[in-house]
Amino acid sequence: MQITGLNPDLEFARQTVAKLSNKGLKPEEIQDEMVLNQDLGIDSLQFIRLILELERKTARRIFNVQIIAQIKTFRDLCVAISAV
């Protein structure tokens, strides 16, 4: 199941995940149960970088120390640009 649907905001961050991936993933590929860091190869800095770019395309301040700690999967990411 996809939750990204027509929101620019989550497609971004599904084409960023892809940009970031060391796994060769195409946006389409990615699916919302993967682990970032495990099944999507998701270091720590690359992660920091997603949350910078999503931030920065967003303008607006979505993540805190703890929505952060909470970020396992890409549907967890999702949930957290979606309840701002």
Second form
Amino acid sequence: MQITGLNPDLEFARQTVAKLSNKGLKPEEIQDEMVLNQDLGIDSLQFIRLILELERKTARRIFNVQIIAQIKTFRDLCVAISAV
Amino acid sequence: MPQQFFDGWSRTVKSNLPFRLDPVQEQRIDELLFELLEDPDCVSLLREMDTAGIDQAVLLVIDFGLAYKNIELTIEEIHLAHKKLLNQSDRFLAFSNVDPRRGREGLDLFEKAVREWGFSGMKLYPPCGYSPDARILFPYYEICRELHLPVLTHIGPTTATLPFRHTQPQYVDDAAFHFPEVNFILGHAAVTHYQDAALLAQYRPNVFLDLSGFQTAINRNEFKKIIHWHLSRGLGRKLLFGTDWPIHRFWGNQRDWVEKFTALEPESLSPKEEMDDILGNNLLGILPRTERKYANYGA
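Cool, the form predicted on its own is there; where's the form predicted together with the partner chain?
What follows is the entire complex, opening with the chain shown before.
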């Protein structure tokens, strides 16, 4: 199941995760329950890049330390983006 | 944390990122890093300790007063802030640190902290400009010997605005040799300079290795190899679990770190008993045996 739907911010998140992942996945192959680190190979440095690119694209401050620490899966990331 | 320390840390973090930052993003990184440090009353820490099943944590004073200018609080005020936390919760222990170049006044403050205020160990921060084997520290070690207090010294790189000189394990050896009754904990050395540190811990019965900073080794997929290095040398009784709060909050919470560490057990890297030792028993074995008398619970 994919929760990004037609939300352009979430679609951008999917595209960016696919770009930064070292697993060679296409955006449509990213599943909501995939763990960013283990399943998608987004390491801590790439994760910083991910949140910076998401905030720049959306022109919003989405993340803080508490939220970041709770993001494990792609679904968690989408929930954080949608909550703002 | 002094502004100069933060600036150097931030510069290092940003220079290690594998992509270029624009000025707005640089500012955003600073904001997020600053947020990491915002927990003056340790409320978030206690909450995370509850979730992670951590009974107690050691709080560390660091005296930056001679290394940097314009420090907001005096070293005595910093100690008193930690004493307040000790009085508020029996979940905390604290180690005192006074720059040894403060002379008699500094030694008196350290003595008051460990004899009267309930501090249960000594912290050293050699990047501030002194070596763990400096003779001016020996009066401090005499007190540690008398009161059975461990000495925890920082090992390895730190903020870019302090020198890394004297942060290698070798600088602890002379002190450990002259004070065999004092237990020396090499902070981060289970993962930083870990081969030299393991050698020292193997041959000095009073040298222990702290694991905090292992989060970086996990991120690099190096941690299992490092743990195996130590355990294959019989150092299971010398390793001490630590998380270096709040530095690694960005990548996970206390529960994450406990879970990632204990996940090693099913992989037969460490039997249950050894795991329990590393998670707490080894440290309890080198803390002073006397009960705290200063705590004012519920105050």
